[in-house]
Every structure is written in C-alpha cells, then in structure tokens.
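In the block that follows, a single chain appears as structure tokens, in the form predicted alone.
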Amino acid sequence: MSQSEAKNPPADVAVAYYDAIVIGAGMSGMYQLYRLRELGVSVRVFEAGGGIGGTWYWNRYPGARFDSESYSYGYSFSQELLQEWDWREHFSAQPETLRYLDFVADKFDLQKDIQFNSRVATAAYDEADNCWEIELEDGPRVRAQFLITALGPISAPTMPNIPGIDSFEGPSFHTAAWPHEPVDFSGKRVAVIGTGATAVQLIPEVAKSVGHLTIFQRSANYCTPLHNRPIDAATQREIKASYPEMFATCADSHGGFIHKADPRNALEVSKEEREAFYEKLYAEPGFGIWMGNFRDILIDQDANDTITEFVRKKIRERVKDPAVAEKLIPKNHGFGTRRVPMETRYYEVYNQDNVLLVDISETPIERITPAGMTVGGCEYPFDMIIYATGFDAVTGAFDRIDIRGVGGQTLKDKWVDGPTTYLGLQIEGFPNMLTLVGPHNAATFCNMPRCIEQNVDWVTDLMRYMKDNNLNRIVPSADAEDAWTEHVHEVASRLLFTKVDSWFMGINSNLSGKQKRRLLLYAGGAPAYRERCDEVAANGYEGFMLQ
C-alpha cells in the first residue's frame, strides 16, 4: 500500500479520504482500529449505535451474560490490560461487559477515531480509483482504499411477521433494542416471544417480579446449566497468573473455549460410565457439556441419541408438569445441533403459578391487538410485549448495506443462493473489502474474541505486506473462492447440525418467505481455520491476485 496514494484523493472528489474505514466498533472493529494504528495508517471507524460495544451496547435485556468464561472472553493482546481489570463474575453480565470495553476504549483512547450514530447505508467500489465510497443514511460520503467490515455475525435483529404489530398501544421492544432506561415489570401481564438463547436468559429476570408471563415458543431447545458464580481474590489471582496457559488452551481448542473434546467416543465406554461423564458435565459451568463432551456426539447419530436423552431426562425432572415439560423437550433436533443456550433456573420458571407456556406451532399467533394478542382463536391481553426473536444472523447485517463491487455488482445478488467467500475475509470481485467474522470464517462459531483476534493480526499483516511491497489492489481470485467455499461444506457435511434447520444453515423462521438452506460458518475448527489462514500467508497470500 502505498502511503502516499493512500493519503491523496482524486482531485475531483470533495470527500474525506482514509486509507481504511471500519464498519462497526463492537470488539472485532475495536480491536482493528487498535492494530491500524500500529500500522500508521489513517482510519475511520463508522458506528450506528451511541458507543463502543456493539452486541454489548445493543442487547441490554435483564439477564444478558457471556456464556464463555468472562476471563478467556476478554481480549489477549495486551499484558497490561489483562492485569489491570478484573472480572467480577465467571459469567460476565453485560452491564460490566459493556464497562469492560469502555475501559479498553479509554485505555488506547480509540472513541477520537470512531464516528457514533453513523449508519452506514451504502459501500461501492470505484474501480477508476481503486477505493470504496461509502455513504451514510444521513448523507456523507467518505473514501478510503480499504473497507473492513467488522458488522458481527448476530446484529441484524429479526421482527416475526405478524399482522398488527404496530397496532400495540403498551411498550413492546426488541431485546436487541432494549432502553437505555431500567424496565419495570411488577405486576404487568407481560409476554416473551421466542425461547431461544436470548429468551433463555431473559424469561427468569422477567419472572421474579412479574404479575403474570406468557411465553409463546415455537421452536424448543435443549437448555443446560450456566452455573455462575461471584470471582473471590483468590481466584483472581489464579486466573491472572494463568492467562498464558489458558489461551494457549483456548488456541488449541475447536471452537476457541477453555473446554476441548473428550478424545473417547460416547458408545466406547459403558453405560454407567457415560451417564457419569454426563452429570459431571452437567454440573460444570459453561460449555463443557457442548464443547468438552465426547468427540462424536456431534457427528455420529447414535452417540448423539445418548447425550439427547440424557438432557431430555434432566428437563423432565425439573419441570414439575409433566405436558409442559413435554413442550419444551425438542423433537425435530438432537442436543447440540443447534446453539445450546446456557440458563439459570429457566426450567424453573414453568412451574410458576403465574407462567403460561404457549405452543405456537400448535396455537399460532394469529396477530397483535392494541390490548395484546390473539392466539388460537383467544384472547390475551398484556400490558407488555417483547420479541426475543433472534437475528438474519451472519449475512443479515451485509445485506442491510447496499454493497457494491466490481461492475456495480452487489453483494446480496452474488450471495442470492448462499455466501462465497476466501477464508471467510475477502470476496471475488470486491477487491479491497475485507470481511472479519464474516461467512465461512471459524469466527462464526467460535469463543469469538479468541477468533476476532486473529482475523484482525491475519488481516493487519496483510495490509503490512501490501505497503511494505507498495501493492495497492488485493482480491481473490474466483478459483480460490469456489475451492474454500467447496472445502466450508465438505467439512461440515459431516456434523449433525447441517441437517437441521437453524440459523446455522441460514434459517430463522421469523424471517418472512420461503428461506433458503444456506450454510454459514466454517466448522472445521479454529486451530485448522488458523493453520490454514497462516499457510496462504506464508505462501505470499496465494488465492489472492495483489497488484
């Protein structure tokens, strides 16, 4: 990249010119503009919101936590950092969360580069000039060489499709667009629509002090214990002193947690010794139980048959109404085939006297009434509601963006039938467009710091490369791209969850129209995704067409 190209716009352009725009300052944007810096390149950093944080300014809903320990969450690169803050709960809650970044924020003094409530409504591509245009909703327009998209794989927020929405005259919100203000929910007649890993958290901080709960829930999930706990000095200190093992841990494992694989198979060891590993997992905080059980569960059907029947019996146990429970036991999935939602007393909660489960599947939502809703041909009347309905998760917040490439291409149409991508960070015919966390990238489904951190050094490195080398143009070539998205789908054809319809394949059923199955992350792990990434570095970025 050469520094003084970069700096100088076409004469004819009257807009502010950078060598990279950011898209985003959650983590993974935060963390670029961290690294660019250190490059001593000029940046622009684009945030719709009112701060830093992105998942962690939007979703401030009572009960939203980490469900990866707060300790191996938190960024690595800085020695000083990690010593300085201290986690107060294994499971941060977002409040200290979103604390947490502000500290990081204030430390390396970023906000001075990052442009708040700046949505950005179009990026395009001016081959002529070899930069991207990008324009905001509110009308200006900034250049750069470089766009790095740092958009997060679950910020497009969905709203189900049901006549009347609007019609409500109490307060109803999304819960990634919670207020900023405390909600009060004591004796309101309150519904939760969704029981996915949002309302998993949500519903039990609702119940405490709510005059009555109706959750509608189309779609049950196999829920397993969080197990948090208050972090006392003792174990603080361990945990400072065991930063170095513990993300060399985090590096070595598939989805960039604390928690590896058991290397046994569920049915090589006998019954009881299995329901014995099972409980242990139970009983242990985090994703042990998903991410540290025994390595085919996810893969083979009958192993997978056990592990389900074991999480079925445990809902049955505490759910005291045996029909009820039987509602909220999945039929059309196996545990651990979609996102598994960590709770706290969420079971619990269906044994209220003042909490009615709602099968939607069986009494659809027929629409929304001013006074509340009416469901299977009743009505219900609530003084509150609130959509705990998930995300177009990964793609979504692309295709809010009218992004356009080579020949005015857009990227929506180029993703019509599904994402290609290279290595999940960059895409044919969108020279210089960078994508972290993007489709088809390990940090789709990963602890996802741990995998923020590495697209951004790859990424970084790469721009490294460029100026060093005066390049100024990089992209993929299309037989680079067809061969990784080939590699994306033969690797995960072999695990159970692509049989299912989740927003792991592109599925949210509150998205309107027939949906098509699309895969969206890379599953082969984040040490091969890593090594992988490393060896096309090494290889002068082979795939990729540099001028």
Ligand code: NAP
Second form
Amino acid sequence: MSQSEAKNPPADVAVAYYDAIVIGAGMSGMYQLYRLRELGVSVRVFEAGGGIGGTWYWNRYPGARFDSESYSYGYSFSQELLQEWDWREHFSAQPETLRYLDFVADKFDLQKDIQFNSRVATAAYDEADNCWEIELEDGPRVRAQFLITALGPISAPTMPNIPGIDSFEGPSFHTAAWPHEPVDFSGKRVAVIGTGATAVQLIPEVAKSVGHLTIFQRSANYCTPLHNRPIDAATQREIKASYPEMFATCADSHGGFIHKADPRNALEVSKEEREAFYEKLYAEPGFGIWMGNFRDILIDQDANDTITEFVRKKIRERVKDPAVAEKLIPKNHGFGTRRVPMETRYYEVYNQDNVLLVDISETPIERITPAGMTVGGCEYPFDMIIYATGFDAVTGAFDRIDIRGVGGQTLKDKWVDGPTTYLGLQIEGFPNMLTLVGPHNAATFCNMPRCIEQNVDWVTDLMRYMKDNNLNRIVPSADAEDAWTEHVHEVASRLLFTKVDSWFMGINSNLSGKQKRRLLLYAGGAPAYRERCDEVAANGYEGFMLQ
Ligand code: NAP
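Moving on from the form predicted alone, please list the structure of the form predicted together with this ligand.
Below: every chain and molecule of the assembly, starting with the one above.
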C-alpha cells in the first residue's frame, strides 16, 4: 500500500476517504483499530450499536456471562492492561465484561475513531480506484482502500417463523436485543422459546422470580455445570503472575482455551477409570468436560457414547420427574457435537412447581396470539415472551450487508451453497477485503479473543508488508481458495459434529436457504491454523495475488 496514495481520495469523489474501514466495534474491531493506529494508517470504525462491545453490548439478557475463564478471555496484547484489570468472577457476567471493554476503549482512546449507531447497508469494490465504498443505512457514503469486517460470528439474531408473531400484546424480546433497563419477571407468566446456550443461561435467572415459566423446547442439549465463583485476592495475584504461562497454554490448545484434550482415548482405560475421569471433569469449572476430555470423544462414536451416557445419567439424577428428565435428554446426537451450553442450576429449574417444559419437537408452536400461544390445539396465556431462538451464524452478518466485489458479484450469491474463502480471511473476487473471524477461520471455533488477536495481528502484518513493499491490492487466487475450502471440509469430515444439525453446520430452520448443512467452521484447531497463516506470510503471502 502506498500511504500517500491511500490518503488522497480520487479527485472526483466527494466522500470521506480512509486507508481502512472496519465494520464492527466488538472485540475484533476494537483490537483492529488499535493495531491500525499503531501502523499509522487512517481508519474509521462503523458500529451499528450505540456503544462498543459487540456481542457484549447486545446480549444483556439476565444470566449472560462467559463460558470461558475470564482471565483467558481478556485481551493479551497489553501487559499494563492485564495488570490493571481485576476480573471479579471466574466466568464474568455481561455487565462486568462490558465495563472491561469500556475500560479498554477508554485506556486506548478508541472511541474517537468509532462512529456509533451506524449500520453499514452496502459495500462495493470500485475496480477503477481499487477501493471500497460503503453506504450507511441512513445514507452517507465512505471510501477506503481496505475493508475489514469485524462482524462477529453470532451477531445476526433470528426470530422464529411463527404465524401471528407480531400480534402478541405483551412485551417480547429476543435475547440479543435485550432492553437496557431491567426486566421484571415477578408474578408474571413468562414463555421462553429455545434451549440453546443462551436460554440455558437465561432460564435459571428468570425462574428465580417468575410467577410461572413455560419453556418451549424443540431440541434438547447436553448441558454441563459452569461452576462459577468469585475470584479472591490471593487467586487474583496468582492469575496476574501467571498470565504468560496461561496464554501459552491457550495458544497450544485446539480451541484457544486453558483446557487441553487428554492424550488418552476413552476406550483405552477401564470403565471405572473413565467414570472417575468424567466425574472429575463434571465437578470442575468451565469447558474442561468438552475441551479437556479424552482426545477421541468428538471423533469416535463409541468413545462419544461413553461421555454421552454419563451426561444423560447426570440429567436423570438432577431432574426429579423421570418423564421431564427424558424430555431433557437429547436422543438424536451425542455429547459435544453441538455447542455445549454451560449451566448454573439449569436442570433444577425443572423441579420447580411453577415451571413447565413443553416439548415442541413433534408439535410445533402453531401461532402466537395477542394473549399468548397455541400449541397442539392448547392455548397458553402469557404476560411476556422471550425468544432465545438463536442466530444466522457466521455468514448471516455478511448476508445482511449487500457486499459486491469484482464485476458487481454479490458475496451472498458467491456463498449461496456455503462459504468459500482463503484462510477464512479473504475471498476470491473481493480484493482488499479482510474477514476477521470469518467463515472457515479457526476463530469461529475458538475462545474468541485468543483467535481474534491472531487474526488481527496477521492482517496488520499483511498491511505493513503491503505498505513496505508499495503494494496496493491483494486478492486470493481461485486455486488457493479452492484448496483451503477443500482442506476445511477434509479436516471437519473426521469430526462427529458434521453429522448433526446445528449452527456449526449453518442450519437455521427459520431461514429458507439455511436448512441444508453447510460447514461454517475451521475445525483443525487454532495451533494448526496459526501455523498455516504464518507459513503463508513467511512465503511472501503465497496463494494471494499482490500488486
Ligand atoms: P442456538 O444455540 O441456535 O439456540 C436457539 C434455540 O432456539 C434452539 O433451542 C432452537 O431449537 C430454538 N429455536 C429456534 N427457532 C425455533 C423455532 N422456530 N421454534 C422453536 N424453537 C426454535 O442459539 P443461542 O442459544 O443463542 O446460542 C448461539 C451461540 O451463541 C452458542 O452456540 C454460543 O456459541 C454463543 N453463546 C455463547 C455464550 C457464552 O459464551 N457465554 C452464551 C450464549 C450463547 P433447535 O435446536 O431445534 O434449532
């Protein structure tokens, strides 16, 4: 990139011009802004929300908190920041996380380059000027040589396709558009639709004060205990002293977590040893039971069956009514093949007299009515409906922007049968567009900030390389994109999750065109991904065409 050229807009274009536009001011957009400033390029961030934080800005529902250990989730790029910030709980709740991100934004003075309440509607590549022009929903246009998407993989909420959905007369909320004011459940008849990771965090909080709670479950999930607790002063000191080792552990683990797979196979130990190991994992905090389990539980069906039966037994032990317990036990997939919701007294909620589980796997909700819902011919009256119905994952946020590359080709059309990318960071036909945490990028299957930092550092190094070598345009070759896409599919084919419907596989029953499995993730693990990205860079960005 030639900076003098980049800073001077083409004479006939009366729009603001930057070296780079970043879409999104969540954790990836914030860090990308920090790094680009360091590089000395001009950058503007456009954010749809009224503040920084992305997922932690929008998802304010009660119970929202990390499933990753707080200290492993924070940014690692600043020693000063690591020492200054005290996490209060092992798994930080959303309000504290947002305070942390505000603290980061203030410390590095990020807000001044972020334009809030600015949703990007279109982004088009201008071949003649080798730049991107974006248009905001309320009209203004802005140009930049580079377009960096920091959209987040779980940021495009979807409402269910239920007739009458707008007719309900009481308050109703999607969990990802939760009001900023507290919501009072006391004495109310509340419905929750959905039993994914979000609902599993929300339901125990609602159940604490609700008049009556009805949960509509289409698919059960295997949920395991989070075991959150406060961080005491001595632990705080230990955490701060051990950051380098902890981040090294994360860097070396498949998903960027502090949990690393056990090197043994599940069936090579005795039944007693296996059960004792599962008991230990179940009693420990966080994702250990998923990420730190025997190395083959997500690959080998027989191995998977052992942990699946173990978790089923736990559900049966915790839920008093055996008929309810059976409804809560998934029958169509094994443990860990969908995202494991982490829970805090979730199963005990179903022992409350004022809680009803309605299985809608075979009898879907027929209609939302002004006073509630109709299911299987029965009327359910409600004062409030909560939609914990999930997201159009990974590619959804891209689809919601009209993105056009060379020759006016739309990204939505290009990805109609599933995403194709090079390294999950660039797309053939879309020069100078870089996709942080994009599809087929290890960051979509990761303790996010660990992989975000890798993505951002790699993109920043690329831009430095282009600047130093007076290069202005980068796009992957079709061959490189094909090879990466094939590799992504090949790596995932060994894993059991590819045989199961979930957002990992691009399934969203509420959207036409998203009901066929389309792999969205890179499942080869963060270390292998990082190694490949580094290798590409070391070989002069092989697979990319630079000019
Ligand atoms: P989700 O896992 O996709 O769950 C959506 C739920 O709504 C599912 O139970 C789904 O049933 C149900 N649903 C959707 N449409 C429906 C309809 N028309 N009728 C009835 N039920 C319907 O979404 P999520 O729980 O929001 O979680 C999404 C992801 O966000 C998680 O997997 C995780 O990666 C992330 N997350 C992270 C955290 C954290 O880190 N702390 C917390 C929450 C979420 P089906 O399963 O049958 O489709």
